[in-house]
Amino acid sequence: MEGFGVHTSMWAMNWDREGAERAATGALKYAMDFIEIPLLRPHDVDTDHTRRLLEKSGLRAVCSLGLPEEVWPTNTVEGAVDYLKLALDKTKALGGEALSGVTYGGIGQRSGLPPTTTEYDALASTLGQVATYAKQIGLLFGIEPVNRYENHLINTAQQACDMIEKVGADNIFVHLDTYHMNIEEKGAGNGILDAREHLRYIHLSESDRGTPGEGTCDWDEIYATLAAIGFKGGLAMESFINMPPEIAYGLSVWRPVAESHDEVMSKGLPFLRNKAKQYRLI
């Protein structure tokens, strides 16, 4: 999971054949090293088609998801484990390197109360079983802290690290996101420092999820801290332009964050790449 990549929501959130081909074409146009594929409906993914696309294009892939309510670990550990194993099987079959995202719950999951020991025990049981399975099939498995409005369980880098330590598996990594960090961390640099031992992947997303460089994220602080810890993982640009209603609801996105994916890619991508080069991350 090294290099510069892009979340394929830039072109398609539904990973059907048409969406996959559109995303691969777009990623190649902008010379990305890898793509992040959303597994919102893992049962429906045509892995053979995606694997052929990746092989033809020379792109590497990481997959991500958030769990549907019927298989949240806090509701059913067994159901969550089975669902995540399916997603891992799909990731492996299409040629991906890792599965990450809100692997511990749902986007929009909130109890209305602080997390409980019982909830964290359910998460640890789920993640431990799934990490073991991921290791058996040669994949890495990630945890992405998200902001308090999207989930109440893991919001900060430190919470993600605490969960990894609780699970004790060596193939689980922290997956940070600058959008969420802009809300939850006491400075993005502190979040990166907290996660340094486990950090393998980061979403580069602006404070409004729009065009990087046009919001309030402190990109110099972010890149300088990544450089200071010797970060060698994946740098993935993320901006949500095309979203199905259920994801827009979970993310609480009620208006366009940019005029088009072309605007984000033509302005935001050069900005992020130049910063990465400035700090010798690529």
The other form holds:
Number of protein chains: 4
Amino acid sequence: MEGFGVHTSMWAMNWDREGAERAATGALKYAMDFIEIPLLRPHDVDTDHTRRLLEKSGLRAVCSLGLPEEVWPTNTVEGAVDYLKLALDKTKALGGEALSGVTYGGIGQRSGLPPTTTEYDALASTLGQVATYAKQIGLLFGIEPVNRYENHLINTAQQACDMIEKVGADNIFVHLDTYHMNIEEKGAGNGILDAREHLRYIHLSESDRGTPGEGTCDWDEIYATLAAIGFKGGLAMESFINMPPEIAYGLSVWRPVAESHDEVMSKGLPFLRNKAKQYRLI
Amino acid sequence: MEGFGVHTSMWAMNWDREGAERAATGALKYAMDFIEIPLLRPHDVDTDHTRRLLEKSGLRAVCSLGLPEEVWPTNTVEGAVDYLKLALDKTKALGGEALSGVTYGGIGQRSGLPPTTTEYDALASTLGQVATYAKQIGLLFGIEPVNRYENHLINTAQQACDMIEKVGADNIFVHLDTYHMNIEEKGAGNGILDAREHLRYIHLSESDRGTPGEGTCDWDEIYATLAAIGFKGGLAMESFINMPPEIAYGLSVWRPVAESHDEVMSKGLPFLRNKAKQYRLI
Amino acid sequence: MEGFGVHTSMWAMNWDREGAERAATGALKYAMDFIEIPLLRPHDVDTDHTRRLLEKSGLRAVCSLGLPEEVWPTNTVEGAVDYLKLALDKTKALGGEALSGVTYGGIGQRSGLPPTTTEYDALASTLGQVATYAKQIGLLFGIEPVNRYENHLINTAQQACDMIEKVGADNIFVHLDTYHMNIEEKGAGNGILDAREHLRYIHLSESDRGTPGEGTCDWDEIYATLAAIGFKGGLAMESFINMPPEIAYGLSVWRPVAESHDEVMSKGLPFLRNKAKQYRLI
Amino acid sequence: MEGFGVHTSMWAMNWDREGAERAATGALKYAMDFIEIPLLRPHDVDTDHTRRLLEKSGLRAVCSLGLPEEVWPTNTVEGAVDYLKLALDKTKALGGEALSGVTYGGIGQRSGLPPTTTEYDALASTLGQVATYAKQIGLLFGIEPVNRYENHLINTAQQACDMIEKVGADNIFVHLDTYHMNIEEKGAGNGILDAREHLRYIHLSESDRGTPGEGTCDWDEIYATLAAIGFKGGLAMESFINMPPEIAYGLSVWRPVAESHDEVMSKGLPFLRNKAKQYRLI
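Would you generate the structure of this protein in the form predicted together with another copy of the chain, following the form predicted on its own above?
Let us now look at the entire complex, which starts with that chain.
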């Protein structure tokens, strides 16, 4: 987890063979260091196919997911642990370095009430067991705070660090996302500062999830703070132009937020890379 | 609708007599020009009491609401029209100048799919009838785009203008909110530019709904663009520190986003006023 | 004066035949609408050569200058008028549309004291006569506020408008520069707002005069305000990478402020164009 | 050198008894931790009077200066060393903790050419001798990069660090200024990052030297980066509303850049303090 990468939603929302090949080709064309692979249906992934693709292309990989409701830790610690172990196995099998994302619940999960101690206990129990397993098989394991509408449990960098503290595992990292921080943090810099020692991965996603550089994210503050804390983790561009129905409700993108895939790659990507170089992050 | 005002959520989430008095006293103390009154339960408002309070204090008032599910226009045009007419009657009776907010649906309404023509037709039919009635009784009527998570129908200034165009009424205005624009617009300036001729009211709300000046909103861009389009409408500070359960799910604020009421009034309010003066808006 | 252009300092600091050809070729390669030609030594310009170059390339042109000390209006109104008339004649002869820049004094002129009424009277007398002449020969005539270190007479958009008011001519326009505004204005938006009805031309120059997008200028605020006032004039990218000795003292750039010419053209230019499109200015 | 302080130009441009008393009273009223005292004429300072004032008030002090032309190191290393030693003696005698500012030359010094090795050698020789002396008497000694117009020798944080490297002394620190960085650095964050290990003091000065919060400085980026590098030095608010003639040419402020002293203290100071608290710097 280092260098500059991209979430493969730019090329494929379903990680089938065809999508995987399109994504690998695209990522190579744009000289990415790594790709982020969404494990929305971990059972179905052809891990051999992906591993060969990665070996051939020289790309590294990080996997990410959100949990389906039937295995939310707040509903079933055991179910969540089993599901996440499977996802870790798949990550390992396809040659990935880490599993991250909303590993503590669902994208769109909201009880309607502030989080409770019982809920946090369920998360800690789940994450502790899964972190132990991740360590056994040599993977890093991350948690990504998301905004108040996508989950009510972990919205800020500070809450993510508090959870890591509560679990006590040394291989859980914080995975931030500029889109979520734009809503939740008192300045994106403060989110990065709160997470600092635990921060290993960051989604570079614009405020409307469209073309980076065309929204309200303060990229100078973001990159300057990352540089200042000596950030060495992965920088992953993320944009969601069109949503598959199954995650549309959680992400709630109801219109194309960029004109085209090409606009994101030809305008947004150079913007993010130039700015990262300006602050000497890549 | 002009000058600098405040959403009364700062003092009262329920608009009963006690809340109304607390709000009027608070608004006067901070030299507000007007208050925004939430009509969450329009039937219950003691309009005589509020009218006397306004007359005595010299404060002007704007009312706002989101619709309960049983009267969403996409469910029932007739039910929505009746409810909004009642809300207009109450607004008139208590001495308000306009009714605005999510007048086209619910706070938290999401079908899980992009908006359809059928849905937009229902909105247009509702808003057209209500606008006609508002005109008859001498009130302005507004629609407020909200972010993708709070409603799937009208998220951007452009969509609001398109709806006004579709309805064809000349007394519907656009009511923007910096919090929502921070998520939806390609620069807050672009939201203001899109709405320009229809814009009459704006919520000044920080990116986390906490203390203005401590988030990610670009207040220079916001105020400069407002000044440049010759904005003459109402500037209303809004902050939600604690949520009553009934709207918590829609707004999804799960933690105190400011240290205290006093912090918002003693830090956020001067920040917003100083910056508005800097751009000669007040 | 409309569309997107570039100051020819990117290719040539001396407007001789060779420099002119390099500049025209370069401007065409990057699809510019117009070029800005520095008339540092108006007597020496081969106007026929430039006119043919412009005709052949389809490029439009604006000329700009700062006055040498011997013809500063505060020293000699008559000398200044003669010099500026000559520059206007040259501008006309080479096919330019306007003459602008520090037409009211020197780049680096500072008395050490605040401006006096006597000084402003000399400026008004000079500019009035020159504006009349410009009108006779069908040219626009501009004045560019520069920062406090480059001149003590006109530093802000407001001061430029006050001078135009004082002169009373209807063909003098304000020419702003984002680099100077970054030092002098209370938000670049305010500079644009102050100049609004007189504004016809703007230099898009980064805060260190290096690669646009890599400095401290708030491009969102700048473009949003330009869009909001309905700006229709010329947008001219300007960057000074290396200085010829004769204007080095005035501009005071002592080090290369961008890595290379190519960096400005391949990173800065797309940044400025993309952002201008985002705000629908081009 | 820690905590939040203020340049005494807010109350006194001449450090005579009356000015000193006005400054100490003002600084206490606004609960400052320290004051910055300009040693424009070090010979004339009544050090006993100032020391008693500081002891009585509990304020700490930092002294600052720019060198008069007759003792610029590029003219005379010996003269510069003698002058700076005297200034250090005065700083010690009045109870100050450090001497800083343009200790390597004049405010307004420009040769008209890029800096030469000969010039830098003269600076290094001077600063080396002075740093040794400062150490002997137990003081810290700083150098402040200023913008291209105020000096041609050290404009950026990187150049200041290079000079410290060249000198090799361990008690020279870098003293940054947000006003100068706004012109010279590729993002204020980059200036802070370049200086990081040497940074002990920073002037919080707005882009026009007027009311902090009303200019173009990106305070979120500045404070976030300071927090991220673990900055523990002094934060000193600086504003120049009116200039005494003797330094007017160097600083080149030709108009009041804030409405009044009171505006800076009642709007600018709370803005800077609130934002510093937001990023947990004070």
